[in-house]
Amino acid sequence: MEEELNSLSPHEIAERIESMEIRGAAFIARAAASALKNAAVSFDDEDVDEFKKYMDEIKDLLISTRPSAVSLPNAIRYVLSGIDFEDVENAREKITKRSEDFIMNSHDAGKKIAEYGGKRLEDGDVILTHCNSSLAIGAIRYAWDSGKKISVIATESRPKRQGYITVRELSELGIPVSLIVDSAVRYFMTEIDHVYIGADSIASNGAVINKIGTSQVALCAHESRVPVTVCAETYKFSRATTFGDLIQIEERDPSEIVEPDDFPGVTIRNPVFDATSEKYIDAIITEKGVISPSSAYMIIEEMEE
């Protein structure tokens, strides 16, 4: 699907991000980088001011699609950083190069995280995962390919049921996997050795913004003394939170849950994410290594250097 991005306009990519056809923080970030490259390449004018104006419009459009996914503005910031916009052709070449670099670095980060996360799993472990995290799946796959006989319990992850994607991917790899409804997490937690999840954003204090229900998974794991591991690239760490800004929790159309007309007079809420306190997280695996949640601020500081 990522190869298809090269043939899409920036507006088409933005629409797919907003509709969640493009989902997952890493994929969203790479899609945003691709959209900026496509915008720069397709711009058919040599007017520098118009080019800068157009790129700003595309930037704002992309950022508006998924306000909770910090990876998206961080990807845009990386691609557009240092672009002087004094010459259209020169700016176009730099945007293209920085976009391609970001995408390559993102894939490389995923491979490192899979290795670090896979090494932490032991033969016979049962892993619980929530939603559909390519990084968590990558770590599980690394452990499996290393000869470790592991198994997975995956949540359904309502309302979009991304857990269906997770169980299909794991099953195709031959990894034993069970699918459960979200509300059954506590019931099965006594069977779990590790919780592996992804993240859409990580705050400077180490709190994790992820798929709705993650905080309940972490709370149940904490109660049962099951370690919770978050797999996340460093571009998912939120610089803005160091200055007191809060990560916005996105709410989507209630029709994703039920048909509102069937429940007249009823308010239907559909938050996409929730915040998991750093005290319920044992480790965050990044491409730079395994860190404690309390080290999130240092990661953000390094990103600014």
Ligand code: RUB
Given for the second form:
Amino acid sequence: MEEELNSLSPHEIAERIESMEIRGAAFIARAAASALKNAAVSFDDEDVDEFKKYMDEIKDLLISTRPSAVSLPNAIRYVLSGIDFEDVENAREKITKRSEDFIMNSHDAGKKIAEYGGKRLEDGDVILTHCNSSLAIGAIRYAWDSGKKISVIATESRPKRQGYITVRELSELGIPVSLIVDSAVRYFMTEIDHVYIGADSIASNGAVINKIGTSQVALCAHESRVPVTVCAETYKFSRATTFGDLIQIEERDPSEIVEPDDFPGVTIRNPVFDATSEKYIDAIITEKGVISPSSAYMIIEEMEE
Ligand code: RUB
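What would you give as the form predicted together with this ligand, now that the form predicted alone is on the page?
Next comes the full complex, this chain leading.
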């Protein structure tokens, strides 16, 4: 699907992010970088002010699609930083190059995180994962490919059931995997050695925003003394949280849960992410190494302006 991005207009990419055809924070970030490149390449005018206006429109459109994934504005900031908009051709070339660099760095970061995360798993480990994180799966896959006989328990992840994608991916790799409903997490926690999850955003205090239900998984793990590991590239850390901003939790259409007409007079709420306190997270694996949540601020300090 990623190869297809080059042939899509920026509006088509924004639509696919909003509808969740493109989903998962890493893929969303790379898709946003591609959308900016496609916008720059297809802009057909020499007026630099119009070009800047158009790029700003695309930027705002992309940012509005998934408000909880900080990877998205961070990808956009990376691609557009240092672009002076004095000449269309020059700006176009720089945007193209920075977009390609972002995508390449994102893939490289994923490989490093897979290695660091995979090495921490041991033969015989049972890993619980929630939702569908390409980074958490990368680490699990690394351990499996290294010959460790691990197995996975994956939650269904209501309402959109991204857990189905996870179990299909793992089972295609030959990794033993069980599917459970979200409410069975505590029941199975005594069988689990590690919780491995991804992140949409990480706040400066180390709190992690990820798929709704992650905080319950982490609480259960804490109760059973099971370590919780978050696999996330540094572009998922939120600089704005150091200045007091809170990460917005996206609420989506209630029809993702049930048909609202079947429940007249009932308010149906559909928050799709939640915040897990840093108290319940043991390690965050980034491409720069394994850190404790209390070091999140240092990662943000080092981020490119
Ligand atoms: C996906 C989700 C994933 C993170 C990390 O939610 O919560 O755990 O985005 O994914 P949604 P990755 O399906 O609503 O986008 O590790 O692939 O970046």
